[in-house]
Structures are given as structure tokens and as C-alpha cells.
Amino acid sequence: MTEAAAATPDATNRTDILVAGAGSTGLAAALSFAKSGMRVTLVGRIPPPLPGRTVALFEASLRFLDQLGALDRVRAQGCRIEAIRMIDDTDQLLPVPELTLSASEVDLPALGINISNDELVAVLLDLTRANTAISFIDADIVDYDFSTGATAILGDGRRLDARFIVAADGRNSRARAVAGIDVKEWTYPQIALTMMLRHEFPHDGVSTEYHTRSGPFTLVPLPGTEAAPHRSSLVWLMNVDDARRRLAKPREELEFEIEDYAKSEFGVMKIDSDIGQFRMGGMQVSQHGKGRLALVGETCHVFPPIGAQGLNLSLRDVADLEDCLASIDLQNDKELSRALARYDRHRRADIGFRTHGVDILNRSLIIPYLPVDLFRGASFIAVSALGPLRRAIIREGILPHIALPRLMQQPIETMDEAHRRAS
């Protein structure tokens, strides 16, 4: 379908999804939905580039990847990541052991894929734009009416009709606005600095995490390349004084800081990108989906970059989503009310695990209280010492087992698999 039909649909031939936002939660939204046989447009802008942002993709997502055909261009671009190593570095009274949580536990290759966002959407794009399900408006959406369907207006006053629309234009979302669903915003004092650095020591396949009284400071493996052999990339958090202060540093000054806050575990430390900047903050909302309207993303969840929960939580929504749209009649309210009930069961559940996780570790941090720093002390040593207790944490890490979509159940063929298949 040309951009100029998709412009104009009238009663006969509006599309069956449409998804707001060009971000790579909506990019894979709409290969999600084409996948499943629905005619789709999606309409919004490219994101600009985010400088020294990078995703860790885990085995769901992954899965989910591989089905939209998207796996093997991200492997090529991304670094495998096998283990998280954390190391308490707050200083607390008692000390607390590293912990390390390793793909060969749960008989895996490796947890996951670190990728440059800019290259993941990028990868989407490009597989958006062939794919001839999709049609593609690069535009704004400035209003919605769901007074009589679904319907989105573009700022030159055209109208869009749709028999759903997949929100997924981000925390200051229209679409949800209009739509009238509440949402629950909260701060952090602190703000997080992103770059890749290039490095002198291998980091052999590990993300390592440093737990500082100002968060943590998170190294993350990103493939090397001939000029940098061994690169990372680099989330840290701190507060709003330190940021400013560390911005206003010359290059190398900031570089040496790195390298003290890294233990010099990975020798000499040099700054390959731009460094990216943003403030830390969550958001929770009352419900998933309403009417014609689902919610992904960060339309519906937002929270600090710990763990690596945010993409994979985002793929996650858009999973289920489908999955949960796929064998009804988007035409019939009943049907359509019951599947966006099952949704919002789902959501709710996962998102609401994962806010509270990661809002409790990073409270636990940054609030220098005996009793807290204990109760972390404790936990790290119990996850430590209990093998089943640490495999169980890392497989709902990595893949949640609890109503699992459809679209990430499949396990991914390994290149050895493949090689015999083709054999």
C-alpha cells in the first residue's frame, strides 16, 4: 500500500492496526501484527539518534526478534553478553559478596545481545520498509477520537481510521491522554550519563555492575572492532550536581574517573561517542489497554535503566499484545473487551514485578539506612549460596515463564543447528 492510500482510507479499506510511534517498541509492533496476517500502518518520526545508548536484548526478546526476521542482523551488529557480574561498592558496614549470575547455569549460550539502539531501530526500520503489509507515514499525530472507533488525526488534518490503534509514542503519549487513562509519575534524584568507551583489558563476555551510593555504574559488553578491540558501553547514575560536574570536565579528566570507578579492572579508559544524559524517574498507569487502545512501551511503564528490564519489557508488551488479539474479531466489543482484559491481567503483572524490583534495588542504594543495607547484604549472600534459588532468578531475568506470548516461545536455532539443517 502506497503512503498516499494509507492517507486516505475510507470505510472499506482502513487498516486493521494502527500503531503510533516509529520508536522500536512501534517499528516492532507493526512487523508483529503484519507477521499475524492484519494490515497495518504506522505513523510517526524516526527517533533521533540517542548518543552512547545501547539495549541488552535477553532470550525472550531475542526469540521475538528471530520470528519478526531480525536476529541474525542483530547478532552481527550486537555483543553477546554471558554473565552479569555485581559488585557492591556502597561500603556499607558488613561487606557483601560479588555476585555473578552466568548464562552455562541455565544451559545457555548466553543471556542476551548488546546492541547500539540506533543500530536495533535501524535493523526494524529496514525490515519495516520491506515489508508490503506495512504502510508508513512519517508524521505526527496531533489527536485521537475514539467517540465511534479509532481514529488518529495528523497535523495536517487528515484522518486515519483503524479498528485498533497500538500506542507506543512514548511517556508523554497522546493517545493515552485522550484516551483518559491515569498514570503514576515518580522522580529519582539522580540522572544517568551513557557512552561506549574503548578499553585496554578484555571484558571476556561480562557485564559488570558496580552498586555505588549514587547507583549503579554498569559496564556492558559491545563487540570490538579493528582501531578498538575491547569496547563497552556505560550507564551511570548519579545525582543532578555530580552530572553537571562531570559534564563540565575535559574528556580525559572524566576518563581517568571511569577507570577509578572501574577498579582499573579493564586498564585504560577512553571515551568513544558522544555522551548521552537523562533524568531517572518511573511511571505506572491504571490501565493497558481501553475501548480500541492498547498501551506499549514506555506509553505504559517507565523506570531506571536496572537490569535491563526496559526494551525487553517493551518487546514483551507488544508480544502479548498480539498474542492476545490474534484469534479475535477486531470488530466484535465483546471479543475485543475480553482480549484487552487478558492484556491488562498480563501487563500488569510483569510490569508490575519488575517497577518494584528495580525501584526497591535503586532505593536500597541511594538511602545510606543500616537495616536496608542489611537486607540487600542478605539477599546477595542467599542468591550467592543457593544455586536454585540464583538459576531461578536468572531465568525469570532473562525468560519469564508466567504467560510467556507465543511469538517468544520458540527456542532460537543455534549456528550449529543451522548448519546441520542445511546440510
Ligand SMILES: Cc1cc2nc3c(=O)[nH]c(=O)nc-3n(C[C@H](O)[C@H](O)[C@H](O)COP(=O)(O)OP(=O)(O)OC[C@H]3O[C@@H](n4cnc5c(N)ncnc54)[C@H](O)[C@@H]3O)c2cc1C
The other form holds:
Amino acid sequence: MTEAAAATPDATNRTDILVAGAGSTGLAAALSFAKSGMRVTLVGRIPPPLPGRTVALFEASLRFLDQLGALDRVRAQGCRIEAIRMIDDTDQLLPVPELTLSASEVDLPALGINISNDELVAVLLDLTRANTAISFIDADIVDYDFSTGATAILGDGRRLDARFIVAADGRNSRARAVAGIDVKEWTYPQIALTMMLRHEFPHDGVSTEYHTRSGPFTLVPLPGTEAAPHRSSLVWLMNVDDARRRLAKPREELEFEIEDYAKSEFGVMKIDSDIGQFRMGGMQVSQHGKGRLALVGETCHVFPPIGAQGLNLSLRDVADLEDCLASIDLQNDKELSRALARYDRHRRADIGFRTHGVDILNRSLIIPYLPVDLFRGASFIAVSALGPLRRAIIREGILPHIALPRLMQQPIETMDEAHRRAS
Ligand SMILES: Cc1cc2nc3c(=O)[nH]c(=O)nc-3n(C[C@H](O)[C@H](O)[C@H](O)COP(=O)(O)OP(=O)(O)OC[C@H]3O[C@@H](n4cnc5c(N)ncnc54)[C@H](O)[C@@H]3O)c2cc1C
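Switch over from the form predicted on its own to the form predicted in complex with the named molecule, please.
First the chain shown before, then all remaining chains and molecules of the complex.
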């Protein structure tokens, strides 16, 4: 189907896919279904800026963004992550070696790219607006009707009929609630403070995680500017009282404390953005789709930002759903129900693995219990010493072992190859 033909509504004025929510996941979903020839309606408000927030996107996500036409701009605005250093800073009994996971170990030039959330949303929004197969409605959905099909209802009473609804409306998803999908939620006694920093010494494309008793303190590389050649973003997990205390401090004192946490490895630190604060929690759903609805992104998984897995997982939800729905007749209930069962099976495994992995690592840091410390320390030692294990972990983080959806299979050009092609 051509894009122009796809944009023309049919006699019933029904769109093929209605995407609820215009965050990063919803925008990626709209672009991905439009790419597969479907008529898409995207309903959601343009997301407000997220202070100090960046997102590290790994190889599988970059392949997907390449297929959506977003990779060149993401590369131009983001910074390559060539390695991740993990430093145990819990003062535990067992001396734990520093662990480095490098792209070169798995024959890749980089593990991924770190880009500001706002820039990523802007790139995806521009592509969405330019795509004639997508109708973008800047509004909230107030209700849904799944009694005879899939209908979204807007505040002004408009009813939007769709063959299928993709819910990307975030952790408090209205679509999920109306469909009656159960959730299990829990909280962690932590807040993440986020900000952009300028520093004295270069990061050399390395993301550095200090694992402290209040959670990870993670510096992620950002591109330099003329005025500030060395920049990083910071995601700093801490307990609620410490967050309050630090937010009330004069900036200079906070900058000094940040330098201290980073062992002065990057020299003097200067805060270069507003500071964001995000309560830490977790969530899992009982099913990832029901009837004519599928859940993607934070509608179906929430966990703390450890190992930069959240949006990478969300993009896998989208690419996987596109795979499951691509070859079926959306009007055939039997085919649809089989496709959704397949989607649910895939997502249950991938999401469950990440949610539990992050939960165990986070709790193992904040609960000072000797056997847990010893287990975490021994795991670090094993991964440092055993090359095959380390390489398997790197691959799992950036290019998971699950059968990758079609839109994540095509390897991307390296930056050098892209430059050669352009010149
Ligand atoms: C501190 C921090 C650091 C992180 N770092 C990383 C990282 O490095 N790498 C990574 O992969 N992930 C990271 N994540 C996770 C990642 O940022 C999130 O998974 C991602 O932003 C979620 O995007 P989303 O589109 O699913 O949800 P949201 O961004 O919450 O979008 C949901 C959208 O739905 C809209 N909406 C809600 N209700 C309605 C309605 N009724 N009608 C229409 N629209 C509606 C909202 O307005 C919103 O725009 C991090 C998270 C945190 C907190």
C-alpha cells in the first residue's frame, strides 16, 4: 500500500491501528505500523520536556530506529557508548574488581548511543508529522469501548473506531484499566535524580556506574559542545531523605558532592540542566494484550533505570507486536487471537527476565546483608575473569538472545561506513 493510499480513510472511517499515547514508545509504534502499510491514528499530547533525562539505546534499538528513518539524527545528536564500567562502591567485605564491558569484545564499534529524551521525542515527532499514513490527534483519550470492537473516546465526545488499539499511554494506562488487565505494582525506597553535567576530564565514550548502598550512581557520555567539551548525564539513585536534602543544597555544594561520588575521576563537575526527580517503582501485568488491544512500553513494564533497559525493552515490544500483526487479517478474530497469544508469550519471557534481573541487582545493593554481598561480589569476579560469560552478558544487554523481531534484524552501518557512503 502506498503512503497516500494508506492515509485515505475507508467507508467506515475506521483506522487500522490506533496508538494511544505520544511518548517515545507511542511515536515509534505509529511509525512502525505505518511502515508496514497500515493506516494509523496516533492520539496523545506532545510530551513536556523531561529535565536532565537521557536514554541509552543499544544495538537492537538502533537497528529498529534505522528502519524507522531516525538513526542518522539520533547519531548526530547523541553520543556513542563504547564501554560500560561498573565499580562496586558498597565497602563490602569481599574485594570486588572493577568490571568493564566493551563493545570491542563483541566486535562492535559501540554498545549504543546516549541521547536526551527530549531530542529523541523531537526526532520521532518530526518523522510522525511528515508521514502521510499517520493521522496525529493532539488530545487525551478519556475512555474506550471494547464491547463490539475497539473504540477510543475523546474529551469532546468524538469516537474513533479502529481495527486494533495499541496502548502506549504509560504506567497509569487508561486503556489497560478499561480492558480489565490486572497489574502488580511495588515501590522501592528510592528516588532517581537526573541532570546533565559538564566536567573537566573526558569520558572517552565510557559509561561509569558506581554501585553504592543507595543504588547506582551512573554517568553516561553526552556529546561535547564548544563551550563544554566534556559532558555526561547523571542518573543517581538514593533514598528519599537524601534526595530532599540534596535538592535543598546550594548548587556548588551538590556539585562538590557529585565530584566526590565520582572519586574526582572526571575532575570538577558543573550541573548544566534542571534537575529531574523520579520515584522508583516496579510493575508487571497479567497479560500483554486482550481482545483488540495490546500493551507496549510502560503500560506493561516499569522498573528502576539500572542497565538502561526500559525504553530498549519498549522498542522490542513495538517491533515484536508489528511482527505478530504484520501478516494477519486484523478483522479475523481467530487470527488476531493467535497473534496476540504469540505476542504475550514473547513479551512475558523478555520482560520477566529484565524486571527480575533489575530487581535483584537493586535489592542486592540496598539491603546490606553479608550473604547477598558475597554473592554479588562473586558474580562480579566470575564475569571479570570469564571472557565467554562476559561476552554473553554484553550480547544479552544490547542484542538479546530472543528471536529478534524482523525490524531489529538488519545490521546497521557503522559511523565510518555511513561517512564513506555520504562522501
Ligand atoms: C531516570 C530514568 C532514566 C532512564 N534511562 C533509560 C535508559 O538509559 N535507557 C532506556 O532504555 N530506558 C531508560 N529509562 C526508561 C525510559 O525512559 C522509559 O521506559 C520510557 O521513557 C517510557 O516511555 P513510554 O512512551 O512507554 O511512556 P511515557 O513516556 O510515560 O509516555 C506515555 C505517554 O502517554 C500519554 N498518555 C497518558 N494517558 C493518556 C491518555 N489517556 N490519552 C492519550 N495519551 C495519554 C502521556 O501523555 C505520555 O506522553 C529511564 C527511566 C528513568 C526514570
